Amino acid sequence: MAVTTVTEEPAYPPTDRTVPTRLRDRARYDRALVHALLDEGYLCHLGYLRDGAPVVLPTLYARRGERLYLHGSTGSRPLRGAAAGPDGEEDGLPVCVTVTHVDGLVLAKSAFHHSVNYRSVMVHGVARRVTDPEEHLAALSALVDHVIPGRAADCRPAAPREAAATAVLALDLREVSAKVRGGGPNEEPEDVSLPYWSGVVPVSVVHGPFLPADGPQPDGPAPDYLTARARP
């Protein structure tokens, strides 16, 4: 199986694709805080050029170490675009690819002030297919784990012709920022007295409360890992 490569280094050195050009203040670097966001998430953007046209699509993700494995079909064409080239070098696709959480709207006196509370990933590099069979197994399960921490072996695994349906991405995690901003408005002096409410609406994901699908279900309680998943 392929390993990632374990760095030390505490943060992503910046280059000319990770530095904003606007609010470089916001900007973060910081390897712990880029890990616990794409921890948090699960569902991802990736974008890449088909034809010559920019092309986004969500799909979801997990993270081993310093890498990020996609999810995606055997006939997809960023999935076939990324094939390995001659004596298992990177070919690749390359891509960049996105994940932030909305923490909160923020409503200022103006309208040009209004703005977003979010934390976000951004993630620029060359992916290429897994064709590792160790490797391949290895990323389902950390798929299926990422969403539901606990699932992967509490399912059936994949079948040899559903794996063979499911390809997979990675994408180490060598060009990468976060962006976070954080806070109320930002008022113009004269717009402070203004008669208009102005503050900020939290915003959370909850999990929650599950529904069991039709059919027969095991006996007794729902599992613990489902019932922690399920706490706002």
Second form
Protein chains: 2
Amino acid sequence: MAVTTVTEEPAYPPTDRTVPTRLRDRARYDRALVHALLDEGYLCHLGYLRDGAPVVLPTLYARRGERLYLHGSTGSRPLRGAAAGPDGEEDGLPVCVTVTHVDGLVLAKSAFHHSVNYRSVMVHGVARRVTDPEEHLAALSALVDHVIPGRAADCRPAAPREAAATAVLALDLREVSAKVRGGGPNEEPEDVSLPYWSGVVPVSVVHGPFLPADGPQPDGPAPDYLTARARP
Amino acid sequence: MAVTTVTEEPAYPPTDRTVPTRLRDRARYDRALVHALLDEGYLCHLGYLRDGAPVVLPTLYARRGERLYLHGSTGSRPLRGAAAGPDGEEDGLPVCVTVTHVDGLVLAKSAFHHSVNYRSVMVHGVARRVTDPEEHLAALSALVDHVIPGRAADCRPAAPREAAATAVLALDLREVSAKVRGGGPNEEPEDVSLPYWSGVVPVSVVHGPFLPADGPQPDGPAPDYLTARARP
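Got the form predicted on its own; could you also share the form predicted together with a further copy of the same chain?
What follows is the whole complex; the chain from before opens it.
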């Protein structure tokens, strides 16, 4: 009897809309890189249509395997847009989810070659409302843990009415690309000796020092997940 | 003879799509606040349609008065989409431009009340290709200066063929809203004494220390605009 193994391709298959028309050398389809870029961030920009026009909404996300989760109030517009249609069939919401890390400002001798170092991921697809209660609760925990790993187990879990008020969208990682620009400025050979500063201004995101809220706090040192996330 | 003065309303008039369906107390229309939030950042997420589906592209922007400028290669998709139509008329590209500043992670005693402190601006409208040569060049300088104020005067300006290769989109600030969430966690009264840490993890963006590129650099100290932008 043959042993069947499910192997996942190491890269997302490029499609028409994930292959850029220019600067193709910046595009990446490597699954491990995409996962790492998604796990490093927690804020995405969610694009969807409202009355035929684009809307770009900043919102949190979490990744579990090859699936992204987004959440919002059941009354919010994109979540309503992804609700079940009149025939009970889940219509889904065509979306584009983009996550961007800015790593540096690149100053070249010429205005034209100024640039930005960045790493971004773009996911195209149709987001669907999560209706399975178990997946719904797991996604809510993942959304807390994606921002501060370990926190979901150290707070009061969502009560049934809180979970019911929070809609979750799932978006499978199928049509995905990353874009990466790194390094110093590209210069025209005739510009190299011009008397202007050139180089990179690194950009980084800093978390902390954390500020306890007023009111009762647990005794003892701050939890490990907090010191791991933020400088003290 | 009466003196006519043009007065600008201090707030953007709210519209159907700039009034949120929920958390309305977070919405702001104050022009000065919107300008300040736009001037603090330089990366936006540009939403547009491609073949009827949303695309969200991270890109730089600059503000001049009540106008945003975005740029890209003349061959890039959104810029082509905004090119003049077959009748020579400028069709324009329906867009949504969103700029987001994350200020903190808000940890409540309950998973449900976890939140993020942020300040964002959302601009809806139709972006049009800039065709006036003077405005085009001014926009290219503004795009450099918006990232590092003062830099445009201290690098080689765009040569005619470089300027011609760079398309600029203009988007007027007409249909605009900001959203702001600040402060500590909101707690259910019955949660306040739960033995979980609660508070805020501040998030900030740090620029620097700057790294000169290999090759010839001007003599003397680093330019003022660089030390003003980045910690040394």
